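Shown next as structure tokens: one chain only, the form predicted on its own.
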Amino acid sequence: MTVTENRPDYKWVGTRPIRHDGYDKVVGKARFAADRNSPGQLHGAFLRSPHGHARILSVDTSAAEAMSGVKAVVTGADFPDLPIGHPERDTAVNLMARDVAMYVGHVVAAVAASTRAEAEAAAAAIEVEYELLPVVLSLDESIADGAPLANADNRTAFSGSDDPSNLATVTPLERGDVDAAFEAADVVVEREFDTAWVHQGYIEPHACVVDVGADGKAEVWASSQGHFRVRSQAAAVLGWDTARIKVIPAEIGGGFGGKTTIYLEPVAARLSEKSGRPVKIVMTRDEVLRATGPAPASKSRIRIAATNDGELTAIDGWIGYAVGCTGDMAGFVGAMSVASYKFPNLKMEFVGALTNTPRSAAYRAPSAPQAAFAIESVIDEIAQALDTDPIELRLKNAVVEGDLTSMGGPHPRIGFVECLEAIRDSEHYQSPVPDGAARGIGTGFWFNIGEQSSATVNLNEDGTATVITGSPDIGGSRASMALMAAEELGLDVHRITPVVADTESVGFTDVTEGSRATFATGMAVVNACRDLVGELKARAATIRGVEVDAVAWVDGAAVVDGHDPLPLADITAKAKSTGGPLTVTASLNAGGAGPSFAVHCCDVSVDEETGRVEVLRYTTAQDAGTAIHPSYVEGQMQGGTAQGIGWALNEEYVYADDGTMLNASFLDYRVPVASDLPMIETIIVEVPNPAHPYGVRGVGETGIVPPMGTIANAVSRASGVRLTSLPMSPPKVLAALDDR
């Protein structure tokens, strides 16, 4: 179902074709990083730290280098060492520690061998000391008075304090009289809350294969979501001007934003360059989620105010992330996160904090869950106190275009009131609730970002075109590209061919993070294509002998007054007479990102006798500005509720108490299968986006925004219980049952 505020009618935008990758990934022609096997590549395996915390006193690899098959081992003296608040150090150590290890998991070596099984062994072989140093496991353990440092070598960003810190960040925001708004309060909810980490869970582990020759040149294959960034980090860990380092984008088997960053690539070019041959690496699932970025761990404190007709008049709190073993902008974002209602009167700190566990990573509208979670549980609780309809009371205080921010600025033209209206009037909240069950509503934010990008339209002499971006399909894009560059030229979408080029290929363009890749990406597309329609009446002005003022461009065809049109095919084919060939770049760095708004309702049951939360009904309501292939924004919303579920009810990392995670599997890491889950209905609201030519909002983020605050609502209401801790797993459900 789709609601839609004024638009043009299009031709192409808004259509559902097949996507024109489809074919190559259901028959298995698609290409991942693990299905790349170059002549005469070694296999790369690694030692980790099996230590939560250790200074490492001393590497022995001579046993390893002895052992058969092996070609290369490397450590971290095998890298430069990265001053502190070098931009990319974090990322350095992170992949390979140098003097410390700070997380069970940790890199300390790395072999390059003949197969796999010799590298493993050979990895094993090596002989490290340790020196164990205090372990910090928990937001409270780090930011508890006199605790030990989590990483000694972390500064708190923006502070200008040179000082050891287990803070990343630190961010207050503050407008407003929030102790009077307090005092007048009707009604004050004040709770805490905690969420544990949880993984992206992504189908395909981390994989690269690096072949360096000998004039020093790396050619790098992975599976990332910004080869540009591959490049950019790569350098930097090993020392190297980026033009020494090629990186061809492969298909990438699922990131949610796991795969923005780096973990192989300079441990599998320092092998390559030691050993002379090329290096594939591949991660086995332990490997991924003991040790690439999970989503922060959080605990908050959030207070309301309200006034007894809905008023939503103050909020009071703080927000801690815990972000693992280096630094991490997870609270900043997390600020820039609470954006959704009005709150004359705001007084909240965000902080994020270190811990000795894997390095945090991007997960979807990062930090926003968390902290929507905390929000939309506590505004439940008060429409409850208020006995109001919980649509009513968000809609009263619904921000709109020109309130203000968290962190301070007007929005721009948003859709969450229409998201609202549009869970209100719809079938599903308007339908009785089934027996036994209840109802919960939540909504999210997600502000989206625009960045860098460039693209390519190449025009051939048969009329098709090459539609050429460095921007990785993770979520349908190409299918995206191809719609709105046959919107712009007038040709048949399966006329063009969406390709992501290399990094040799394509003009620069910044990794697929932040909804930003139909937006931004989509912008040079279209930028791209408008220069081409330009030149193309240029060439059919030639050709009819007038002015360029006299050809007007018309469904893919010169159209010029006396002549009959001159589609599209017949003048490429004289490209060669009137000018030389059809091609145009488009670069830019993109401003405007709409933000998104999502608001869901789910039907839970929860059994009394087992503790089990059972999803019985869900709906979500998105706004994505203009839905360019509406199939594959249903599909990012029902991926992002999927994965929200998840969080909600089952995820969770467990460690021991020496740091050591006890469920890297995923037989104990427990994510929603299809028979967890109910169809998850679609609702795509339409409030374009004015800075984008096609009015489109980032969709990839905010879908999994609500889902948390969302069931926990239901859960609510149907147990008469706060759960406050997630995942809500079925111990938990349990014992505040008997806490009743």
Contents of the next structure:
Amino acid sequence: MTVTENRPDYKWVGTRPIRHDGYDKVVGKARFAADRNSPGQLHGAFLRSPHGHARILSVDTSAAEAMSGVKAVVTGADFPDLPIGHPERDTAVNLMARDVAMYVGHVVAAVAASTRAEAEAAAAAIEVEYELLPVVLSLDESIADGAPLANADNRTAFSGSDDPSNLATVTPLERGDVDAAFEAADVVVEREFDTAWVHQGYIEPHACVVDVGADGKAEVWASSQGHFRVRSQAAAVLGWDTARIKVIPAEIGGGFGGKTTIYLEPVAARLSEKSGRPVKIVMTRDEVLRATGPAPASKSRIRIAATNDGELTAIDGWIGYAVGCTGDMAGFVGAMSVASYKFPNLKMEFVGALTNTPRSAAYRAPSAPQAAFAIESVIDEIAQALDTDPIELRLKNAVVEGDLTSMGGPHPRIGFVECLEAIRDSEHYQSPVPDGAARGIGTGFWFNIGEQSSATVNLNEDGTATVITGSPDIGGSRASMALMAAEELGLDVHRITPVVADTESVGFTDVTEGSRATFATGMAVVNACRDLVGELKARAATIRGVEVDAVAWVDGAAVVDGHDPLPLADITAKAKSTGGPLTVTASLNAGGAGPSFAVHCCDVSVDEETGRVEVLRYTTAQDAGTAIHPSYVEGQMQGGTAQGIGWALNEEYVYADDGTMLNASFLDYRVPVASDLPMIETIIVEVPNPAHPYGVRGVGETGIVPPMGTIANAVSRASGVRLTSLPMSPPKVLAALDDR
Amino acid sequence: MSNDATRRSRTHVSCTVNGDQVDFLADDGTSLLDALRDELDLTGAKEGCGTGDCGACTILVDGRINCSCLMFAPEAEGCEIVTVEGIAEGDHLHPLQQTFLEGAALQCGVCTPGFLVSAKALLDENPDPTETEIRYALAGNLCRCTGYDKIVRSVQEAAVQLRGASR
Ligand code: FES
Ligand code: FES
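If the one shown is the form predicted on its own, what is the structure of the form predicted together with the partner chain?
Let's see the whole complex now, leading with the same chain.
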């Protein structure tokens, strides 16, 4: 179902063609990162720290080097030291420890051998002498007075201080007079919350094949959310010019933010350089969970003031994120995410603090889910206290165009109210709550970003087209690019071939983050197509012998009064005689990414005997601006929701006191399976983003923000207990029920 | 550093894969998944975990679904193996492949081969499954992208088409 505001009559945009890369993906032909082998390749394996925090006193690789099949061994000594403050220093240190191992699983050395088994055996034979250091495992330990340092090289960002600190960021926000507002309030609710570390859980482990030639040039085959970032990070970590490195994008088997950084490629490059052979490294699931980006655990305290007629007058609070072993922007980004309600008075502090756990990575709307869980829970409790409808309360306080974001600027045109109304008016919300169940409401927001993209559009001799971009296709973006090009050129979408090109075959394109691919790369495609249409009109003018002003472009043909329309294919057939090949490249740094809001509604039951929460029905409404390919917009909404349900109910990292992760498998780190979930009903709301030619807003991230609050609110109404700790796993729910 | 002659004993394995008789040598301890991917270049089946927990490596062995990451390659001796590369009928996609495409049941697509094989095994056995039966039959396959909604709907649609075709 789609709710639309004044959408123009498009021919292609908004249709649901079969995606161009679909055939390869259903017959098993598509090549993901681990699906390529190079002739003569070696296999890499790592030695990882068994300690949560330890100084590396010595590394002896001699026994390993003498073992069967071993061709190269590298350690921290094989990589340049980037100075403190260098933007890729943390990436470099995380993928190969130098003097200090900072979490269990931190790479200390790597081996390339003829087989994976030989590489693993040799890695295990490397001898390392450690001096144990104190392990900081939680937010509370990290910010305690006199806490040991989790990473002596960390400096608090934006603080101007050069002193080592466990604080990554401290971001205070303030407006209005919070104290006076709380004094005058009719209702005040205050709660403390905590959430666990969770993993993005992409099904494809990180993998790459790197071949460094005798000329020093490296060819990198890897999957990522942005191969230009793989190139720039690898170049920085290795101390190489970017021009030495070509990155070919493999199909990517899920990222969700976790593949916006690198772990393997520079190590494989050094091993390849040393051995003279291509080196393939594929992480195991155990390694993915132990040593790649979980999302930060959090703690928070939120207090909200309201009047009896439902105006939310003030919020104050503190949200802390445990960000892992290196500097991180989670706390800063969290501060940007509190922007859904007007709150005339606001006083909040957001903190990121380091722990001896894996360096955290972006996870879909990073930092927003933790904040929204807390705030949406407290708002729901206010609705309960005022005995008012939770949607009406939110409608009364929802931000609209011109209201302030948390950082102080005004919101552009946004669709929060429209999403609230869409859920309020939905068949789900209007239907009676099933016996034995209860219904919850929650909302979420993500600001989205633009950044740099390039696109090249080539028209072929026969009037077909190739659309070349540098944004990996994570979930249908090739089809979106082709749809926008089809609309612009007036060409059938299946006569357009969308291509994701390597770093030497298309202009620079930033990593896919902030839901920017269809927005910003799509804009580059549209711009290229518009220039191309201008060129087609000029060629048609030449062919017809008229001024270019006399030519219009209508439905894939040049139209000149008094002549038959000249179809695109007739112009491309004459390209040689009218000026040569028809090809245009456009690039941009896109501004005006439109924020996307979502409102969720779910029915749950709570098993009083086992503590199990079952999600019975789930509906999500989200503002997509304009849905270019609605099926893949729905898919983003449904996928984000399912991840949020996992975060709410099951998923958590479990650590032993020494920092060892105890549940590093999909058996024990349990993500939702098909039998855990109902259908996830979707309502696409379309409030066009004025900054995009088709009104697109990024849709990839917001979906994960509302589920935790939505489910907690439903559980509260079902059982009378307010759960404030994620995940709401059966033991915690049972304990809360017992305390009732 | 040593050289790599004179290592590893290899076992000869003979079986059918997607209808073709094949012979290959497998290192001791090699999983059937690795043999399919690395010896036969059938990279449709994926390794998401290697421990039997994600279903990305699902194949049919004598008509039954198996996690190929949990089988040793020599266990395939004499078996009939079907992978995702073998479920289309000639040039015609299997109805599940077609409904997955039309129903947008794949986002990244890395889980898709495993789901297609599991769903085929389900529909071969039970042509008219309920939504709950589909969800439980696919509970051994993880998808992190879709929330399963479009996968379940695409299996339902393929079941309708297959029942229509067999009438
Ligand atoms: S790879 Fe076999 S079940 Fe995951
Ligand atoms: S489509 Fe990505 S894991 Fe299923």
